[in-house]
Amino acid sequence: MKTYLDCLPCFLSQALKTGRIATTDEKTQREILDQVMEKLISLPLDASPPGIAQLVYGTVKTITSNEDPYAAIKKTQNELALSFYPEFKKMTQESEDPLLFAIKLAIAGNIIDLGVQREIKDIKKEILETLAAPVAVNNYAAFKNTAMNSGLILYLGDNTGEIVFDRILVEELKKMDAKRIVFAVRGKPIINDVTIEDAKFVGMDKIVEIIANGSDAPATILSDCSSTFIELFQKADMIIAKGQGNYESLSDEIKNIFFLLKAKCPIVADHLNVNVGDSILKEQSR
């Protein structure tokens, strides 16, 4: 998926919010917007945005010296979806088919992403609406049978927080007989997206293997990824790809994918076509 000039503004937006979270110095946060719309201008609009947003954040970094400036807040997103795990795990068994209820569940941890400009308030009430709503985008009988045939089945994390419900869609998952299932997660810091340390504190290690894919993007971009990563990208019979990020960066990919998302952004929501809002379980067209 391309860059669009509605991007830009919001690349700007990223990195002065993330700027403030940095550091306190405004002559640096001024730094940090000087250098990020000096990049943008010489940028190609034909880069994806996780591209672009990995530029970005790698600026910030840069300038300020702070290799994870949402440290503290991803430590807490984490305890927070934790809190939550006994509730939603109780309703996932007791519902009438786990499997969808897990996904839809999966799908509405993704509204934690602090990539977006849009403050969420209260999470667990928003789990809930999404839970009640209708998946816009629904491909689960092809989801389900993909799952039930693949010796072999990868599955690229988002965010912190998010992760706690992945793991109750990987329960679900095993349940299925998979040969094996590899957890995917980024190869180092970058806004609240998930890292072995992440993966590790919320028990994700203690069901399925963990692999970090080598790149700091905010996506899954291959040509940046290392090489244990793309052969086990390559060898795997399904992929679930969680998030607008992964979207962006995979969208274009020959492969069994099935993203899992909420649209968040109009770009992306008209590139379903979709609503603003709206759940997605989408299989890679082939």
Contents of the next structure:
Number of protein chains: 2
Amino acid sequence: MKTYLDCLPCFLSQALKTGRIATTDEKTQREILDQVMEKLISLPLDASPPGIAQLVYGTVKTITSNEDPYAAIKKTQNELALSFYPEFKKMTQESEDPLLFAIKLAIAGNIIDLGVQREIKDIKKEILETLAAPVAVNNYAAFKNTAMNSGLILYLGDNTGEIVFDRILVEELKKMDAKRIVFAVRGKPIINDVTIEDAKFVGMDKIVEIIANGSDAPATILSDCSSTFIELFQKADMIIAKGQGNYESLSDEIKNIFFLLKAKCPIVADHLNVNVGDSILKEQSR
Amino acid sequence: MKTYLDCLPCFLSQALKTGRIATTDEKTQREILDQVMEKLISLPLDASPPGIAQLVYGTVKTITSNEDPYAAIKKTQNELALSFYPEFKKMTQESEDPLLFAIKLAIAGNIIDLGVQREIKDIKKEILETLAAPVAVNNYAAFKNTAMNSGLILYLGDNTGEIVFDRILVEELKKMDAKRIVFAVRGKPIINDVTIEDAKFVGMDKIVEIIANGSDAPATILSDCSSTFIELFQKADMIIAKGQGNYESLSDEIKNIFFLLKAKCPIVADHLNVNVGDSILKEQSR
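Next up, the form predicted in complex with a further copy of the same chain, please; the one we just looked at was the form predicted alone.
Let's see the whole complex now, leading with the same chain.
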């Protein structure tokens, strides 16, 4: 998916939001906006939005010398989501179709995204609302069939907090026949995206292999990933890609991918032909 | 009111929105964003937001050679609002306090604003909702008292469509003792702000004097207005200022001003210490 003109004002908003988390100095915040605008002027938009976001967030990091502005927030999100784990795990186990329930839960967890504009006031309430709503694009039969017939499943994580709900889905996937499941995280801190530290914090490393993709984009931009990761990506029989960033960066990839996300911005929603707020379980058409 | 950092991404969104109305050529739309960013970089933010908006919209005008991108939309808004006139006029006349009702109606009409991000789907429905809601800042007693004791009232209009509801309020003001009421409009087309043409289209010129302020800012920036207008502004016993733009540009002015508006963006809402969506009838403290 390419970058749209609508993304430019949004990048500026994201830079300001992150700048304010990284520093309270208004002059530095202004410097961030000015430098981001300088970089955006004349910039080709054929990269995917997270490709440009990487440049935008990189600017914030460089100017503020803060490599991980969201560190404290990420910890809080993981802790909060972990506190919900027992209740949602029980709901999954007691549901009619635990795999389907876990998928819906993993999609619902995708509301915990600090790269988008909307603020979430009550995470648990919103998750319950998403669970109650229908899935707008629902390729569940294909998902289940593919998961049952895959030797290697690569699960691309997205955000902190959300990763706890991913764990519940990974636990359901482990009951199936895959010989190997690998959970991938970003290579370095970027927004509230998951890193190795988060995967360990929520115990993902205790149940499956974990791997860092080697990139600090809020997405899976293959050309920016490590060779080890790319090799794994190519070998995988099934890719489960969480969130908008992974969708934006992989929507043109020819591969057996299932995108699980909440459509959170109008541009991604348009690209998926759904409404903002919709839950998506979309099989990549090859 | 000064310009905040949050206004910068918003200016970019407004430039894109207007660029898309002015031209369907995506390269030109991109050129608009690039030139606006170039102008915003390092720009001092001590001007009020509409002062910078004037620069932003001026860029769109220059690049597209389209002096009035909103011309067709403004006509539609006036026609639509005029079709509501008989019903709302009757409601005003039958209300317990026609002046108060007309004020609330004039505030409600302020939702018809294309400079803000939110789209209005059903204008009549939203107006009825605003009429039913309480006024968050309500200096009605002072307004009525001042209107009763003013020889010259200067009413600063804001948007097309909205001007029909302003007419109903002006008709109520005419029943009071003011010797002279003047309705002011912008000097040139800017967004969907009212000009002389709109005032005539809704018959405002038939009931009171009308004057163009000489400026093409979406506001009343006195330093940019004609000397005739400034003189009138200084002489007026009471200023009625409609909308966010007039508030942003006159909030620091030492003058007998009553601001009537809907708070439509978080920055203006914060400045007024109210919530987005609130109705405001605020007396300027002198």
